[in-house]
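One chain follows as structure tokens, the form predicted on its own.
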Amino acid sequence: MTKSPLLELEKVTKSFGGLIAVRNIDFQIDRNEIVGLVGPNGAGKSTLLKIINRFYKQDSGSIRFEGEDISRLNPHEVCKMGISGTTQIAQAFPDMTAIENVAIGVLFGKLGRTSVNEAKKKAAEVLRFVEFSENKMETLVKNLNIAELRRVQLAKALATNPKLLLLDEVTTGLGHIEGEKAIELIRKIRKSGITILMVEHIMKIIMGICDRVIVLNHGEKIAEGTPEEVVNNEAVIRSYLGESSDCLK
């Protein structure tokens, strides 16, 4: 018996007032895989994640999620069905604590009644999962450097239970050694059974952590593949690549 994909989507339009932001966009997701989305700036790369997660809509198109259409469901809906993410911008609630922060994450995402007590326990097993600083989890979040601050966004959504995880270059503004972190805690999430889906602009992280890799360009698909099938194809590099691809092969 044939798996159903956990991810599917197909000919996913968005516009904004007269631009057209995705186009027909049409792919799908198996369990337990890291899917790279990657291309230009302005490709509409994160306005897809935003439109799998609900906070856009699709104005045609379908979305299934372990076969059930989510096309018309809200954010908090898909959330307690398995999906979550980061976003490009690390976001947090500042004046509340690293703990407090993941707690909330515990609670949005729980079916059942979860006490605040049983929240924090939570929260503290998923911040020491992301090798955040047992001892600035009582920190107040705008007291943290950015590294710690996209710790603490990525155990937030981790804190959901999600079975996608949906992750925004979650490399930006990281020095080499805390991307290197970044790149071993995907591969330490994929382990524990959460199938990926991130948007990256560093080529070699992509060739190195993905399975496959979707390119758009101008709001379309134009590519999908392997890592090596997507730096080899032509159409990529004249629209996304160029000489920078000699260095990947």
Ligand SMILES: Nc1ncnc2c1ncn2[C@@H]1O[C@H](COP(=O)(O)OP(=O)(O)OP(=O)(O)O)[C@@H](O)[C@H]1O
Given for the second form:
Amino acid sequence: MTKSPLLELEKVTKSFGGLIAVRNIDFQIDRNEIVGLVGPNGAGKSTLLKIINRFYKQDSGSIRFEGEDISRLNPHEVCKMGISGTTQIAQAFPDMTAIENVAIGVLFGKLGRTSVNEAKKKAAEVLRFVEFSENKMETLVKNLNIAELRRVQLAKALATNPKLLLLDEVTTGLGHIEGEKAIELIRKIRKSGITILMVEHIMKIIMGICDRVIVLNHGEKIAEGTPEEVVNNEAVIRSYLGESSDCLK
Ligand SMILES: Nc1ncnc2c1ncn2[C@@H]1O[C@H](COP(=O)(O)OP(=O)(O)OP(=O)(O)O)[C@@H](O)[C@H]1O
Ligand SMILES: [Mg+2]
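I would like to compare: after the form predicted on its own, may I see the structure of the form predicted together with this ligand?
What follows is the entire complex, opening with the chain shown before.
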């Protein structure tokens, strides 16, 4: 018998009022893949990630994780099963330190009972894994810059021991060097055995890092394939790539 994919979406639809943000989406993600989710602004990318992590409930359709139906579960339940991620707007508790923020991830994750001290120890380990400065671990998050904040966010997600990591524009707002470092980090995360579904606007990053790409437009999946297949797809060029022809450079 073949193993089920890590994640399977079937006919997933979600509306906000009269607006259909995500329509009839089907796709699968296999273990240890890096899959890119791309499309123009408002295409439904963030909404789809929030349906997978159960922050939003779909109107119809089903979602399975490791063969189990998670269509009716809550965020904390799927987090314990191994789904976590980062949000498009970097969020953290501003009046807590970097290490405290990540320790919350440890406590929230599927590690079971852990003391606060143990959680902080594990948090420090994860912050080191994401190459966060040793001397800023006790800094309040409100005093960190955007690149540091994104690392804290990533560490917080990793601290829950995910099998599937959902990344929503982790390189947005970063300079070139920090962006390159973030890409290296994503490769390192995959090497550690974690599967990644990432929303990213910069096609060069998608081309360099993803095994497969899914393209959304107005809430619908318009293409899916290897990065090469997708950038040569007529519908993708028309609806997305055509709007900024320099995005492949
Ligand atoms: N909470 C919400 N309430 C109402 N409408 C929403 C909500 N979240 C998203 N939408 C709408 O759903 C559509 C899809 O939004 P979504 O944020 O998923 O797009 P996106 O592909 O992530 O875009 P971007 O690239 O700008 O981040 C948009 O029209 C958006 O305005
Ligand atoms: Mg978005």
